[in-house]
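What follows is one chain in structure tokens, specifically the form predicted on its own.
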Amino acid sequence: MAGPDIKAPEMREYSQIPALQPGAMAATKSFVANEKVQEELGFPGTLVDDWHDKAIGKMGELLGKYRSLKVFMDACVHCGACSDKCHYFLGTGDPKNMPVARQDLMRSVYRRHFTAAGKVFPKLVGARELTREVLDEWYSYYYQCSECRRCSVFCPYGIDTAEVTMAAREILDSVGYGQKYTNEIIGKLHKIGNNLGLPGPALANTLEGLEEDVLEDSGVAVRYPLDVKGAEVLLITPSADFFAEPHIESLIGYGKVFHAAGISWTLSSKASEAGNFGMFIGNYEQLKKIAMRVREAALELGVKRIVVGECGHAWRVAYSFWNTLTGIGEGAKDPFAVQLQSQLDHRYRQPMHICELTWDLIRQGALSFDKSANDHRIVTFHDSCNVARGSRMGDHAGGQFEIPRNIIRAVANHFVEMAPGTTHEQTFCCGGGGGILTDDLLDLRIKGSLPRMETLNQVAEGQGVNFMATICAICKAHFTKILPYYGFKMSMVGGVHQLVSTAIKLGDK
């Protein structure tokens, strides 16, 4: 599985601050989007001739639109609290992967053009001009940030590095310097309806095959319906759940939960994707356009509830943005948002995470499990960064940490926590989020995974952990790729609802 040219760093018993390696990742760049991909999204096809003026103009626009961005530009005092908190710095040693240094790639240009001192005495305040070399540096290092926001947890001023990264990427796109991976995926979603480019007939065929497999395996006719009008629940899940392992095991689990509880549900061919890469590139228009598919599907199918599957950034977008983007959750006031609000059943949270739904059913006694069916697994849980630091679950703070663990304990006998300071709100990113999940950046991804692999190795060697559950499609996809580089099996990672699927007892509902 592991390629011959890329090697994982040595794991250590305890995480250590690496020796500085200036420029270690300066040459690491993901592929640039081609002209067609850029133009389809409304961006310039190639780097425009007047890129400097347009980039500075776009920065001024964002500073005026988002007051938080200006605060983040002005507030940093270079205290260093964030310096050793980024997994990419810990794995690469490149000082420009320190969050404070990565922010300063933009902050220095901000000082030059948007502060009086920077205009008059640029060298005295660390201001610099936006040259082509600086622009290339932006492209390199702002795509070495997974927008996980771990550094923000430790910042005494609450500076959100992810927002700085998102702004930098939006500026890059606006001058024709976009990333191939993220922008191609957004284009596929607009054309076909999901990130993987699965057309409707292929999706329907996949679900039919899934029903046959589950019937053969369990003896129970569990349905995986598509485009069923009048269903109670619309499930929006990452497209990886439809065919890739281990993702599909969680989709099987969702269907079994709905079946056992007697809840009618459906998937939508129009909104067959939970992921929203508009957030990764910081573009509000793309973020909204992608999210609107969900509203349109909910109205067309007449559902009463909207449930989001196991996808980290999808849940952050749903929880934090859907209300104002689309009117799912109370927010927007346009006629279609009002229509949707009158249609949805407000006895339930709107939207709801699949873990919230399953945990509610468990507490109600609506589901039964044979926990011993998971006895071959000693389970730990990886908190996905967008769930941990960008959302909530349930009715109180910290529900996003408690609910997945409660489900695991309800379906498995053996659960082990990883080391304090590496879970909950301080969790390490998997290393592949935020637009980094591309093989162009495999070396970065492997090195960025070092902190999580070290903590996983501690519980694997010390307590026999052989399964790491998570509720994020990107985490699953990334870990299956890089686990072999660290001597683990690909099958060591899976979803919470994969565990549910193994243990659940099915009736004839």
Given for the second form:
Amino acid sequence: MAGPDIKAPEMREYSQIPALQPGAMAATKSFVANEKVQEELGFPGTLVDDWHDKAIGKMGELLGKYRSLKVFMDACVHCGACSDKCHYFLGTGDPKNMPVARQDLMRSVYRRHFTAAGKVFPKLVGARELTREVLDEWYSYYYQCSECRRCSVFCPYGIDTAEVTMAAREILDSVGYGQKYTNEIIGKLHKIGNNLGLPGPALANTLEGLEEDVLEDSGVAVRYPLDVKGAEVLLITPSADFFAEPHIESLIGYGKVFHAAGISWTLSSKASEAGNFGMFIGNYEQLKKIAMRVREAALELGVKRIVVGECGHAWRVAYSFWNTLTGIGEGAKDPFAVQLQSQLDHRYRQPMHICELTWDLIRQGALSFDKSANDHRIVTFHDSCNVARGSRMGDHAGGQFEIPRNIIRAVANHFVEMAPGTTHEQTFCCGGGGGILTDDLLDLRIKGSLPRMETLNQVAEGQGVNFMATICAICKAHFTKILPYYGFKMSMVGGVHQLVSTAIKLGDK
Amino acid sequence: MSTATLLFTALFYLATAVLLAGLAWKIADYGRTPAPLLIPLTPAPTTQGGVVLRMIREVALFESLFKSNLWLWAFGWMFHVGLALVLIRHLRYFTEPVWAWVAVLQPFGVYAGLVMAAGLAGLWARRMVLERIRYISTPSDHLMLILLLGIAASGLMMKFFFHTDIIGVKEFFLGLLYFDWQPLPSDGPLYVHLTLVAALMLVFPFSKLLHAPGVFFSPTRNQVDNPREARHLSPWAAKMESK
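Moving from the form predicted on its own to the form predicted in complex with the partner chain:
Once more the chain from above appears, this time first in line as the rest of the complex follows.
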């Protein structure tokens, strides 16, 4: 546990853009991955001798593989539209946490090695050689970005810092300079099946215990099945849902929804993780390898539908990337993807978010609720960055905002929005996403939460909000940790399906 | 023919060749580089028509910039719209007879020149006054604004103070177009104006001015949000499946 000596910044009535504090976060550096962790993922164990040439070579390779990176390196005009949009800049004042400056850490090297202007007039165009100092700076500041893409909303060219961060991390990994937190977790996932390292038998045990608890609390035998062949639905959910608080409350909620609607479902011990940290390090091979477990589990279990639990980046990967990576989706013509797609039931969206499933059932009248059960809560909704800006729900644009709110309004009587400009596609990252959710970055996480905490404070003081619902395992874990630093109760954060779980009526349908 | 005429004739052929070849090469490069993953950013249209509309709003109205900062949007938009109208006005130097729609729009070009200069001045002031923007500015960022301001100022000077022989200028440029070279009026402000314009054309493909073609290739803005409905696979990613 990090010491309580870290103090949260003062919350102000209205957010302000801080004065620059150069170097404020320069010393903040998450732990570097050790040899074992690196080698398990096929990366060099330690920084290779010819790291400079390797890094430049990798950058060239990525520039050829990703149009995003190539265009984003060229297009920035330094207008500063993004400069006051990053929660880490707003919380720390470190100018290198301004998105444009973060991108420029790489863009300066790009100019030096890949543009005529930077080769001939480096000083003029801000081009730099990739020195050891610059490499360290990359490590420090590219692991102070949560890849939340808020800056990109405001960029006139749609430059997405997340793409730059992912490329930088990919380059760093390729020269043996990886981050312990993310890479260790990916290794655990490959070895054991999920990010938290919960083996199959322990998972089975946990779920049995959960069934007993729910039976005791509600008097209804709700099932939490594992590895059931021929089930209709395969639920892929973040492993935190299996035992972390408040995550497990949402898992209980999913089970109750399936129970009440009479849908047969199963979890998978093989794919017992929705999270895909391969995205955080921008590594396509890892991204694909991790996603393939879901495909394999779906084929083995013969399920008709694939549904994803409350997890932000996992839903971005599932919604936006799974069809590309694994063929989970529709519209394929190639044999690889057709194999799975012919098994899935295309009357339903594939993959489907648990909120889409629940909302569809609510609209069909298949679920009933006692809304007053949530009357002790005045609820607000924190849009999770990856859901808000990197995915969608339902049939039309913006469904990812409406559907969770519709569910909340269907199960609770008191719902309040936080300040405009800090929700929907302009939502702030919780402060812990994208590979930052580690105690060695606690200081950054606390400071990065400042913008969200200030808006939460407004509705807490103004409208008495005492519950912030969200649909992301990282948001839940992060807020649970940092809320007390701002004087809030850690139980103030929870899942949308936690609210569903509280209000849903079981057994009398 | 005077030395100046020869120099400017050569300069404009060179600048045009560099601009067109440089842009063509860059655009081909952007076009041939794959976008392996769907990364459209909210609010992402779900149809190709929606993407076209989004791009039009982005390019004509600077929609995203508007969300960011009103001052920045106002200065940036003034400059770009001003520049667009000024460029339209300048078409009269390259067409004979002048196209009807150019004739209609061209009186606005004068005001547009003033708006353009004001926008540029605003952008430069921001770059110098605001701490954050000063921090991210490179010398080339300032020089680019100085170059554009120089073009606007020298052009406006010729309009308001030191009139040049615009008939002669037109004959010069039509001569370039038809390879029937004509003398360039010898005139200081005109030489300054044309030199700066040629410089702009020369640096265009090597500088941040690539944001102009770049915006059309930005995957966060030009992709359709339909990943569940259609499988999106880049050639290099497809190869990983046959393994």
